[in-house]
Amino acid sequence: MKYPFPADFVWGAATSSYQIEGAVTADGRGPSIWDTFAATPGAVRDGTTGAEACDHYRRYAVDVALMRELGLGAYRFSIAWPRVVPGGTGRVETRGLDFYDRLVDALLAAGVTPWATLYHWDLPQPLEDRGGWPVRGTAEAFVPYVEAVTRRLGDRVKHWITHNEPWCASTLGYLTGEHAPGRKEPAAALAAAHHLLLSHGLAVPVIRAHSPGAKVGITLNLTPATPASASEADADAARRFDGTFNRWFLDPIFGRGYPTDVVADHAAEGVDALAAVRPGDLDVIAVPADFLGVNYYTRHVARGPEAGNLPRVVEEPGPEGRTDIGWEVHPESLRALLVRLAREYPATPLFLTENGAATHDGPGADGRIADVRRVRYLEGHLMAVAEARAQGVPVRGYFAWSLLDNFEWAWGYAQRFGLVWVDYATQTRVPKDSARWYAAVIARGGVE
């Protein structure tokens, strides 16, 4: 075998609650910021809520029997938090953790590792009323919301994420207003960053304490950035993005503060960005954890103001080299990212945590689903996982995004990253060529 992986190698798919659960009102679950955001005029492109998405509350058992029939080793889902405790803070609500209790049974039954990630987003809609992530009381109270999560699942759940893209949340929801709660307020955002990094800080102890002998970690979505070309406003337009899209997460995770480049940034433009740092926050944030989930899907090329530039020498790549929500299929910057990790972050287990391509297509006339660009995109990157490995990279487990068609967050039903087609009116499961083609290389341990 041309490209093999060790037989401990995690070989997972992952999802994420809003984005499939559906049943947003059944057994006590609360609001969250995404069912506010969705039904905002405009925020959805095609105008759809996760309201129903997969219906994987009450179709569950189904899924988890796709799981096996893929032969995936590990499922890594998430926890919704209104669907615990649906005021953000106060009663906790035991017919939401009877659901994963359920959930959880089922996938050990099924001989499936669950991996649960305790933050995906959907942020209860009472405490977004209340400020939301910019403000300190959040990541105060993501502390019993995480305490009541393990007390019910840490004796079976050994593999903790406490929260997917920090970046996403902070970022798109309280900077561009792309995604939930749609604000568009700078100095919110970098609060709402630090926030998020304090909460897992604070979570860490927590989840070690009611799951004894847990794995826990955080998944951070990281972008390597490449200038367009040799000049000095592409290469400083690079570290910028590099700055805060990447460092600016993992330098304080890892034990090295916020980025002093990106903080002068910041300063240059009237912007305190540490305004909400208080003493002792840091060390908090740097508790050790036991692995970095790596959430990949692309690079970025940076381009820095016309004046001065050199011309440009990275290529736009042609129709086959994008996917269909128009990101571009680079698996060498995979490669290289997970390279980068191991020099700068070293003695790290790491885990793609999510990997995958949107692309469009449906059943044909035999009812086949024919993915092949998602079997290319899948087979690139993988191969790029092995050649990271085979230079000493300890990348431990691969998730593929995502198990189901489902939500898309701002693009509603519009993309498709599924290994599995659902169809939205039925809620049918069909499994792609992908799917099969990924339970193949399960099977047989690496790619040919």
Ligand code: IFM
The other form holds:
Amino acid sequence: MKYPFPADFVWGAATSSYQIEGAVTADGRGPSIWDTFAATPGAVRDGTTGAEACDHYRRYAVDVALMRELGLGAYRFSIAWPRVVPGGTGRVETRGLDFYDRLVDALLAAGVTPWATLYHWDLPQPLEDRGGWPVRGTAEAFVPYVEAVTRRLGDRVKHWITHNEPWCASTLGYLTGEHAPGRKEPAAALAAAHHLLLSHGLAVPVIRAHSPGAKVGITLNLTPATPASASEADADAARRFDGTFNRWFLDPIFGRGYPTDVVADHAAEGVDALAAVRPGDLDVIAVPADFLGVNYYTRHVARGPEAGNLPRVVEEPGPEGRTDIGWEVHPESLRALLVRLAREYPATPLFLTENGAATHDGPGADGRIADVRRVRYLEGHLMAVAEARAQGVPVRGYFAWSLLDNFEWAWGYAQRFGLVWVDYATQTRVPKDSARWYAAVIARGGVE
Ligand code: IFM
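Could the form predicted together with the ligand be given as well, to go with the form predicted on its own?
Let us now look at the entire complex, which starts with that chain.
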């Protein structure tokens, strides 16, 4: 085999609560910011919501059976805060916890290790009504929610991820307004990022207290920035993008505080990027974690400002093309990213907690789904992981995004990332060719 992986390598697939569960009013679940946002005209491109999604809340046993069939070693899912604490703070809804209890037991019975993410963007709406992530109280409210979940599941779930992609939750949610709650407030976005990180730091000891021996980490979406040319302006644009996308989250987690160059960029625009930071916060955020989760999809090519504009991301043709969501396919940037992480933030095991491609391929006349481009994408990126490992990078696992086609946020159902096709009208699941291919990779323990 050309690209072998060790026997203890974790082979998984990932999903998130709002994207697959549906059943948004079942068993006492409260509203989340995504229920509100998706119901806002124009917020989601195809006008859909996650109200039904893949109906996983009711069909989880079918989905766990699929995981077993594919030979997955692990399944990364997220827990919906509004199912567990519908009001954001206060009363715990036992029926919400019961669902995750059933799911975890089904996974364990199927030989699939559960990896639970505690926040994948579905903030209880009552907390947004009180200010959302830009308000410190939201970080504080995260702690009792985490305690309720880990008290209930911590005996069986031994892999915990506090947050998924705090860059998206803060920047898309509060700066560009493309995601819930759809606010466009630069200062609020910076405060949101800080409180997301603070809540991570506050949650880690709570998880450890209720889940003895657990491995705890956070997942960042890391997007390498390549300068469009050798010019100084393009190099500086790449530095800025790297600073805001990657280092703004990596550096405080690894105990280095917020990157001073990015703080200075903000100051030059009259913004105090550290306004929400209180004494002691950085120590809380820097709590040692057991691993770093890396979500990688693409790179950005950065070009310097033109006529007073800010630096921007430009589209390069890219030798390997783009997926149907428009993201450049660039596995080499994944290899380089992993090598860089091991060099600049050493001694932390890494897990690819998401990687995948959006392609529209659906069933042919024979019912088969020949998603050739997804297979090529996954193969190229797994080869990049193997190469990074051969260079000494401690990548210990890989989770394909996603197990199922699902609600792709502001795109609605118009983008399909699944290994498994979902017919939303009938809720039928059909494994695509990529699912069969991935099952073979898992069975062999590598890519040929
Ligand atoms: O669907 C999302 C997921 O929720 C977070 N990471 C990126 C995926 C594809 O956009």
